[in-house]
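Take a look at this one chain, the form predicted on its own, written out in structure tokens.
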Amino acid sequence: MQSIFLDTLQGKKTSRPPVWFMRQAGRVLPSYMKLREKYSFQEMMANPKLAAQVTLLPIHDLGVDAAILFSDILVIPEAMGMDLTFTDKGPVFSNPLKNEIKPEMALQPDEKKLEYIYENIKEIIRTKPANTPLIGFCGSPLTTFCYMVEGISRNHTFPEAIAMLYKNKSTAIKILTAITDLSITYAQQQIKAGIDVFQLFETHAGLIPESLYKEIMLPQVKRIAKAVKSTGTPFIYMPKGIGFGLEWIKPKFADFVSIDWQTPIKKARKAVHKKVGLQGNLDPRLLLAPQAVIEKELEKYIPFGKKNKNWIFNLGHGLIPQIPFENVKFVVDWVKNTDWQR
């Protein structure tokens, strides 16, 4: 029996939408927090058995329909020679590109530095329950670029990174191209290691005007998408904040697109090509509310889920640490037990 998640991606009729969450293998899980008492984030990523265990915690604890690789989007800049440390206040680069006279020359891509992640994937494949699909991922070039230039993640306006796009566009494009080149290799190697689906995370699409995104970023994103789709692997694109740019997303580009919470799901369905599936778009902050309030909001999705079979239930972005585990489990159970009238 194939998974409901893969069936939906392949356009097959299912009795309900599949459900999984971005950042599901993280701080909302009590089991994850117990592991964090013993191991750092980097230690868990570097150990195949621990990385596999964390990846699969949401399958066992929440009952979601897909696992996503336990990793981080910043492994790409780390493999490009940047010194990365994960602190309690988020990731920090000791040598951000904003401090370099010629930032494009400071990068030294070494794909061998990513090999440990492929070993993690192989261990997940060996240990995961049957018919549990595994999602691989990387960060989109713009989002990765922002962290590389700024050096820290605490200011999500990334003023230095955005300034570089305007002050020195040619240098920015060289860096973006280098990120894309390594990301393509990374995606292809994840696929060879055994992932079933690949998702590209664009957390900060809304930082720049749509016209600039279309000019500089979209060609890079399409290069990654083409490399993934050429292998027959489903490609999900998550462009948070892209707004009306949703109309650019065609079947040749992506199989599914993840919708943020700022965009009503019905409007997104009208904007996106009908053959491209949707994923999302529940506001993760809703899961801080009492369950009765959550349920009322969830019920609003039933008419949409009844009509739209090519839809994956997910959030408009990732789970946040303050969300109670019980509320996340409540949502998963609700999605799985609701009559979607299909």
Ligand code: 1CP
Second form
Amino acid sequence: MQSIFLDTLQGKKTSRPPVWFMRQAGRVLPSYMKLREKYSFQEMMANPKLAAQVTLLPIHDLGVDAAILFSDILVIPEAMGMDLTFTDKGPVFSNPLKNEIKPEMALQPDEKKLEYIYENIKEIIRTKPANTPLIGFCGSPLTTFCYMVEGISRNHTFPEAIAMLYKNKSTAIKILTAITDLSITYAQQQIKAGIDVFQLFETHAGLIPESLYKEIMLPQVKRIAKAVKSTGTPFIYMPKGIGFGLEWIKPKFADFVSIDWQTPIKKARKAVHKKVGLQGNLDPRLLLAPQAVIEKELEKYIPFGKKNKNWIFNLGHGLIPQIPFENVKFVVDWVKNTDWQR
Ligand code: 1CP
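Okay, that was the form predicted on its own. Show me the form predicted in complex with the ligand next.
What follows is the whole complex; the chain from before opens it.
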């Protein structure tokens, strides 16, 4: 049996859309929370057996059509020499770049610091059920840069990081280039270790004007995309808040684009090149509502799913910790059992 997820990515006709969720391997799973009582997030990432186990929890517990590597986008700054801790309030860097006089000089990229992740990938591949595709990922340069400059995420606005793009553009570009260079090596090594698909998480695309994104960020993002696509690995781009920038996404750049919950999926379909597939875009907060309310919203996707075969069911952003496991499972079962009339 082939994978419905890989078939869809390759443009084949399938009886239903494949389904997986961003942040599926985390706090909505009771099995994950049980492991977290014993181990910290960083302990689990550093242990190939635990990292593989957590990566595969959503396959066993939810029945999703793909696994995503259990890791974090902030391993790139860590491999550039920044001291990172995952606290209950989120990730924190002890030495944010905003405190450095010459921030570009403070970074010391060391690709060897990422090697443990390739070992985790190999362990996942050894232990995963047959035909379970594995998604590898990294953060997009802007999103990674925001955390590196500010050190923490305060209301997701990152004013000092964004200000640096205007006040100290050449320094910002040097940092963004260094992030991109290491991300390219990282993506290539994930592919070598055996991932099937690569997703680039640009959570904070909507923080800057479209023109600035196009000028500074897009060239870097395209370098990562090219490095991935040149290996024949499907490339999914998730630019949350990109707005009209969806029009830039052509097949040469990305195979699929993940649509945020702000953008109506039908409008996204019109904006994005027709040969680029879509992923998305249910509002994760809907999953806090009763199942009857969830089902009504899900039904609205049927006409879209009937017409559009190059579509992967997902959320418009990651699962949030408050969401009940039963509601996540309800969505997976609904997508799998609905007659999509294809
Ligand atoms: O305490 C814990 O158990 C740790 C919680 C946690 C988990 C499970 C963090 C801290 N990261 C992760 C895993 C993670 N992060 C994955 C793995 C697979 C999956 O389940 O999807 C992925 C793909 C990420 C990516 C990530 N990390 C992004 C981009 C995607 C997104 O959701 O926007 C971002 C912005 C981060 C930073 C981060 N790491 C962790 C937290 C709590 C945050 C967000 C901080 C913030 O901005 O508020």
